[in-house]
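Presented below, as structure tokens, is a lone chain in the form predicted alone.
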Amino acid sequence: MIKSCATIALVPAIKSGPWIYWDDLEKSLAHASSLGFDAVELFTESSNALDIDATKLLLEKYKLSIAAVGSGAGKVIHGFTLTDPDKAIRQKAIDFIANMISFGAAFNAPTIIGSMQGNIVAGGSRDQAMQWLAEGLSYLGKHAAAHHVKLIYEPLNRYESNLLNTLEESVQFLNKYQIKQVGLLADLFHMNIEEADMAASIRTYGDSIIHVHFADSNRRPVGNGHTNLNEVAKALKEINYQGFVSAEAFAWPNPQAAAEQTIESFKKYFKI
């Protein structure tokens, strides 16, 4: 069965972002099961910043799971990233993202890994970057199997890494390197800039689909925007596909608008 979440953003410094809900944790948990969202994507600033027990008796409160989480603060808050050319920093990404992987172990949740895979820099060498890359994912890889859960690897679109922007790429990357573990994330946004065909992509590569992302071509929340989402979600029943699809999309008009508008959305495409 495919399940409904929404993103909520406890991370100041990324209030422009595409998150549906933001700053107060227990209003947002209470709206989206409202709603009947299944789950809720967090982003928090790090591992330690919600008290686990606290957190988990809000979510039986509101009948909610949480479908993953995010480690972007690492590189928005302090600048870290996978593929960072000063050895340091990559292994300071690693930590922060490890510590990340054994947060949402305690909800049986996978971490994702979008900006923190950083890019490769001015005058740099790709191969070198991607060994980086590869040996951050394996190692964080390990660390997830070892707390029971898997690692999410985002395919960002060419305006935000010069990495791997497909799936295509992103699975002969991890099979290239025989990464464990690591599953991908389809996030529509992007694979609207880049795949020349989404729902083919979706298909060719679905065993890999662990985790989407529910945004419209113009990154609002879905049914304001032009993509088309009907050959996306038939591709994602085909390829049957038993995760979650969560709106990491603006909160636009408001969060509440947003919300609403996502549900109705997911209902449309997923409950038919």
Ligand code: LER
Given for the second form:
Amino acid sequence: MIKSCATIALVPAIKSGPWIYWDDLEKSLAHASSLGFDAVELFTESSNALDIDATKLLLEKYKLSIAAVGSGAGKVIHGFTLTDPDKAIRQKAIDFIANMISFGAAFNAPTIIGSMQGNIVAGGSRDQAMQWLAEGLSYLGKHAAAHHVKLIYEPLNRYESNLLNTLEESVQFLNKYQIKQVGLLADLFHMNIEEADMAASIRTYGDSIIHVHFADSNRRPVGNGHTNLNEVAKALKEINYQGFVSAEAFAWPNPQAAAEQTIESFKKYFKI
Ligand code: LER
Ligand code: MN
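Given the form predicted alone above, I would also like to look at the protein as it appears in the form predicted in complex with ligand LER.
The next block holds the full complex; its first chain is the one shown before.
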């Protein structure tokens, strides 16, 4: 069964980005629950931004689970990445993500490595950056496995990262470095920019996909752009995808309407 999910941004310093709900955890959970979402994906400032027991009570109250937690605040707030030329900063990135993994594990939720992967800096060596990325992902994959959760690597579009932009490149990279405990995130916004054929890539690399970010071509909620969701949904069903399609999309025109549009699209493509 494919499950629905909405994102909640809880980082006060960040005022805009591709998240449906903003500011208040309980209000967001109440609204998502009223629309029938299965889960939420959290973007928090750090691994200790939320009280775990209090959050568990809220999740129980609103009958929601946490589909995944994002680690991007480590880059956006602190500037840490796994491929920074400075070893001390790479270590801080690893520590930040390891703590997020432990936090997510309290909810049986996997952690996403998106922007924390970083970039090859100007004049830097690609081989060296890939080696650093592989070292980080290998270590963190084992940390996640020890906590009985998955670790999710997300290929980003070329305007956000010059490391790995497609599912194919990511699978080849994970194979080359024999990184076994890491699955891939298929973000439909990034894929619309980078994949020659989104549905074909989903079919070919389906075994590696463990999470989906559900957004239209313009990163508005699905239904507001020109991505061919019929084809994408067909491919996800064909690979027997059993995870979440998580709305990492702009709160356009506002959070409530974006959540409603998302759940309508979810029902249209996945509940028939
Ligand atoms: C994170 O999930 C993502 O998709 C990136 O674009 C970072 O903002
Ligand atoms: Mn994403």
